[in-house]
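The chain below stands alone, shown as structure tokens; this is the form predicted on its own.
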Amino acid sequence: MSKQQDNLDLAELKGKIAIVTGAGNNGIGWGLCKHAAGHLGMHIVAMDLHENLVDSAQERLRSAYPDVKALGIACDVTKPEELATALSTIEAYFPDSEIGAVFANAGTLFHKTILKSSIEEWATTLNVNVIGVVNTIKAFLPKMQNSEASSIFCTTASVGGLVRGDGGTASYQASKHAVVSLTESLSFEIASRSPQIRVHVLCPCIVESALPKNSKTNAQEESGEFDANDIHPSSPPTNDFAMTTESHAQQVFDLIAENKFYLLTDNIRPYVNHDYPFEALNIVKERMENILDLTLDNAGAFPTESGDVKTSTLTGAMFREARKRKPQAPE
């Protein structure tokens, strides 16, 4: 069997940029920025869709990691032409530095079903976390092609892209299955006219993000219901299970390193001080089964009498531990 590249030894990206959208908002792309640069050595490019979080991400930046160089660059990735000018600033900014990664990892999430929530709400999912990725593919991999040095093109799906639709976030999982299946087709294009770029897709399972909140908030601000100037960095709800941004970045490039395509980050140690994963595989591998069956398995839509959430994929170790710390209601 032919693989696209070899394992990477991450050393190699001392001194080069990492470049990554949703980077401003204290989530995943922030952790990825700050392990890069913290333990990496790489040079931060930092880029969000609004100045007051690339300003703060920058300023933060420079601060804590004053031996790289880092960069904020607001950018809507829905638009093309502000992803052209954002990579000529790098250029200017970064004269004699190349490439090392691009984290297309700006993205959206509403959580509603698919009778209640509105087109408007699906066109900006879409919009978001597809369009977006493949228009920060066309924007910075002919750059990375020029060069031959080693180099990372990292889309952010999730683990909602390698299982099956369920019950409260149908436009995001839609969204993640196309970004799973756009970057397996990158990484087939590229295979042998660009080996020196190593594709991977991001698959986190419960990560502390502000997401669904930050989704909000820029919607409303589009829909001029909220000033853009309003808008400052949010602080994560906090969760028992899920992984800080920085140790889940620890496992996106731990995995990298391994050359693994699917950076399925599940909530296992050493990333997480407990013992109740997500149990991503067990939950890939149902669909799966479904598949090759030509069946589809709907008895989680269904009541149980231990009263469980109706789902079909939060069903691991996890939600199963966290269904048990739930308070009861007072008889």
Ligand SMILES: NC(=O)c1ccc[n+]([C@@H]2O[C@H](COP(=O)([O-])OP(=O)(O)OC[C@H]3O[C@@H](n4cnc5c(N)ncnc54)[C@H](O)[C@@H]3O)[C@@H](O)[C@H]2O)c1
Second form
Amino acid sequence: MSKQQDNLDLAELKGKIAIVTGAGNNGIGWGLCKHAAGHLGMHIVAMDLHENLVDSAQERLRSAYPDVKALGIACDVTKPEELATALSTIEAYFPDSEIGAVFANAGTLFHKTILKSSIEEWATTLNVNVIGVVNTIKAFLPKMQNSEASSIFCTTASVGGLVRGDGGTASYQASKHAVVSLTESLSFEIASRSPQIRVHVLCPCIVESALPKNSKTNAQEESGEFDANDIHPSSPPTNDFAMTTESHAQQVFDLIAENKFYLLTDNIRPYVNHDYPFEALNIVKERMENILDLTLDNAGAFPTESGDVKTSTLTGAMFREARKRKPQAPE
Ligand SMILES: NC(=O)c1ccc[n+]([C@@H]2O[C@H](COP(=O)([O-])OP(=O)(O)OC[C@H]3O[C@@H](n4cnc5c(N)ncnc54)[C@H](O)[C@@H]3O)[C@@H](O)[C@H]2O)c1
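Rather than the form predicted on its own that you just supplied, could I have the structure of the form predicted together with the ligand?
Now the complete complex, all chains and molecules, led by this one.
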């Protein structure tokens, strides 16, 4: 037996507000803002850490989508008081509009092993990726529960939150497993009491973004090595395999319209122009089979004949092709 709420007609979102955290660096959140404004006619609140980022997002949204309202708000999702102020700002700016969607999308990533990550990096990762999502739920969900309007609450985890931890990004993967689990709990907590709110967890595969660089910049700003005034929206590097943020956002809303809970956005056609998917479901299945068998397949920890790959998850068609084409391999 399975039951989520009824399908949502995306046309119901027109004229409602989409709130997107982590939207200021031209990554996944920015793609969601553009799609929600341009395709769904939603008003947009683009949130991120620094004034320069959200001012730029606000300006670009206002000029590209004059039919909807757009607001940029600088807000640190690890600080509940900043989210409370953000909600008051949104209520004052949009007195007559309902919240139609919240994307708790802000995130951070340090590419390091457990032993090489500092405790500060662990704390930042768990604070932003997990507590930041919890803070965002606590800030906005009660208002959505008080309204009968249909709405979406979507957290951003990662495909890394569904597959086995395989070293290298241990803190990130641990945080993303937590996001998947807490979002499942959220669905259970509110499904019967607030059926007007659809809960989803976004688990992207590979999307164009500058996440590692932005995470480093934000850490340097936090430690005083970098001035926030010198931080400007990133230009994500392109690679042959990644989804653009626009086609990724299309896939997100397609899966929401299909009433999927796990928005596992693989690099598949028509969202990419190639036939080298991440093959996420195969890797999810492998983990589930390991669990049923009470084993951990860590064969990927041992050098292959070419001696290069220490992973058991980056094994799909995309990575096999990327290795052939080196040095263009995705991160
Ligand atoms: N790009 C991918 O391939 C991919 C894959 C899986 C999951 N994700 C997840 O998608 C989300 C968006 O990442 P992205 O890849 O678009 O990179 P991104 O760097 O464009 O987005 C992350 C944003 O979060 C912001 N942020 C960090 N700490 C914050 C804080 N305390 N308060 C508010 N904002 C904060 C950053 O400034 C940044 O703009 C993240 O949660 C990431 O883990 C990305």
